[in-house]
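This document starts with one chain, in the form predicted on its own, laid out as structure tokens.
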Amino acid sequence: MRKVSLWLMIMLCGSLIWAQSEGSDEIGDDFYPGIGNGGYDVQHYDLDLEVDLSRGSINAVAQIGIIATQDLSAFNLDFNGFTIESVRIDGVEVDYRRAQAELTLIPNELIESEQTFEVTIAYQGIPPNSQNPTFAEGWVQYRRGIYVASEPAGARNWYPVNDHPLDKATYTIKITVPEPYVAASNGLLVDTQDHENDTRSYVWENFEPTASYLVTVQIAEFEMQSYYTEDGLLIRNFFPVDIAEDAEITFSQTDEMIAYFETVFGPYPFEVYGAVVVNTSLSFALETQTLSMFGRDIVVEQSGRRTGNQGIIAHELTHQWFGNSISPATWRDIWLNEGFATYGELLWVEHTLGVSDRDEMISNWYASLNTPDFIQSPIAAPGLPPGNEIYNLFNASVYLRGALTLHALRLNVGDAAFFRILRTYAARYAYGNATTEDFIQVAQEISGMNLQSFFQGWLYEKKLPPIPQMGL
């Protein structure tokens, strides 16, 4: 063996340690390999966005407060598009490289594990995919304004981010827009600032941990309507000015819903709630945290149903507990969002219309899933169906079979244990993340029953199990 000098050995070992200190460029989600990043934990995002609606562009500065969870010689953020003007760590400019939606930052010296630091990135340009009206693309401009809907990983299309629900953070978002546009976002409006060039800045503080896909920016000619519930919770809604009166009727049961859901889920988890009605029709609604998002079609295109289309409103409100406060640990666990929110619709029907209406809905859902034409699929088994993964993630089984799973559980363990399970689960994992196994563990703990075979059939087997208590 050739002898190597001590100096060279030291240099080689030092280079190896430096190379091994790079943070992972993915967080470990097997449904979406490559999204999210490892090696650090974001604590807070401070976003300053100047929006030019005529050009469809933004000029922005993102300040990101981070704690390292390992030594870092380099680490990644998810960030797609834009011209980057500068990248700094603790105020000092650093090198970076880009590959598709991965932005790799290279600090000038090793960041040690548990060290806190701040990344500042100045950037400008037109957000990618900004003309695609979906729930997955992030920043979308339409004729009358802008909305942001990012599930599952569209946040990277408008700010640098660790784009996975496992890394929640708090947010300060300042949005500067030309008058008479109004800019709404998550949390509380803490300041407005008027400028000489006929623009106005809106400053929003979101104090609770938030998954990146639940962060929103809404810009349009809105009328803000606000009031307090009997328990003192602030409700603030943003409605297009031309339909604000009708929208107020559509959402008039929000405080009643919150009061009811608190009896079955536990205390509402945030300090504010409300709805934003985007000034264009949408094919979806989204539970953006503290400010659920709907298209104007919920108000104007469902003729005769202005006071009866409450199911989707109940669905997005239920998400504030299940999906927002408790977020999925991986996208494999999406039924913990959508199955629970769909069951929230059933509970609201039961509360307002009665058990017979609830059971009719359950029977209809069961029949729709149990037909030869419907491709049955387990809702927590490995792998996604082939095709467009984003849309297959939200297949009908996740919603309907997820809700039926919860109702079958309720019938198995009884109402008292079932609602204790929901409240315990909501409290235990509040402001964090949970897996399917976490929920199963809570269900078995509270019920005192071995439910492994029950959940195996409902969540992991292809064939839809029976609900004998209902003759299904």
Contents of the next structure:
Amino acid sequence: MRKVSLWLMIMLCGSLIWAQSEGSDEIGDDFYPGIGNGGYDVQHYDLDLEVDLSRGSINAVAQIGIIATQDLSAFNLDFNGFTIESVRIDGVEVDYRRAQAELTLIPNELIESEQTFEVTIAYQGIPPNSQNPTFAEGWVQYRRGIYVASEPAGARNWYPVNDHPLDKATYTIKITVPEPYVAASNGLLVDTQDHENDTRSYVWENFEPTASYLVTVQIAEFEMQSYYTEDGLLIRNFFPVDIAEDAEITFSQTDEMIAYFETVFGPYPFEVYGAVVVNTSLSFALETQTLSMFGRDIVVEQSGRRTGNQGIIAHELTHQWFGNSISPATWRDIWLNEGFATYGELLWVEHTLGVSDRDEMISNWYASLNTPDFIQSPIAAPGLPPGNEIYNLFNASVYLRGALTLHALRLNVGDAAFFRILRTYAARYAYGNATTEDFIQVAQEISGMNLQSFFQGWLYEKKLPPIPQMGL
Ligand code: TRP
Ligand code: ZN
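Counterpart to the form predicted on its own, namely the form predicted in complex with ligand TRP:
Time for the whole complex; same chain goes first.
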């Protein structure tokens, strides 16, 4: 009797420990419950994608190199749609469950904390449609090709992933497409392979840690143009063949822009840069890492913005430092991406057109925010974006008020301290993540000023603060 209950106790305890070592099904982002996962750290994704453009489907194998950060009896990846053919851990088939975008893997034996292991998932099917009503999130097929734009959480719509910028990883992406399509992705093209059935594989290697929303696949009839900047940085652009000449002109200031931004932000953080022009018009651009994407309209139409298209080009380039090298620790910190990238537009105007053009833009933006019917939103405060709606994450305040915050900071601390703040912040958090508090900390440290009430007003309160130095 006594023996039995002892055994029972041991078994109960054992199963309790087993049950308690499931990795969390979310990473703890208060804007996005359910996003990301806990209990492990992805090191590398190796994606092998065969693309069937006539069916609109992909046939894929994802190999994911992971380190456990706790004992794992089970853990989750974010993954939406598709038919899963097999799930293996270190080559051995394992059980799994699926519920909406959560894929739970159940290893045959407990994975111990700090253990390295490899997950291999074979899957196929037509990528699911984006659930986001404002932007496409994920894999999108259009008439003349395919693009992937995943910010903030659409990577799960095309591969199994820890879908949060806190878990960055490196990538190898092999894309097989029928001729005459060309497949581009982040990083460097390290290999191409021709196959007998008139398909070609493109193997892309992305060596720097990358947030999942910044990973892209671009398929169209592209012309690739590449060159080295004076400083020896490789630039490779992908343009639709029929507008390649005009696109070359549109993007001809890229090397100048990089050289200028290096003087204000510090060294360009990656080993390659370029633009891909999607062969359809888009109402947005995205700073996909090392290969910013733009719609066809950037070449064939002038945008309505004051700076023309160079403003958007400067914006996506600035994101390579702010957003890509340093990514937000939570989605609430999104102004650290968009406010900075929008400030990059102002800096480019200042550099090319002068201070008075810059100040005119600032005054216009200030006026557009400073109207009674504009829904003022504190850009870094807790709580959901305006209208209590997560899809308003990319609202105008995050962009414009974010940029004005930086300009107001510059006017308060002076140019020398301001640019030292930007460079220190860019260097200190390179290839990682930062919070709004981290930035405030750097600003105070470098300026030697107490900036608590300054940032309180600009970032956490509804009312738009004045910019007295500009009479605003
Ligand atoms: N970050 C983009 C920009 O440069 C905007 C954006 C947000 C986006 N989510 C997106 C673009 C999804 C494409 C797809 O401002
Ligand atoms: Zn942006």
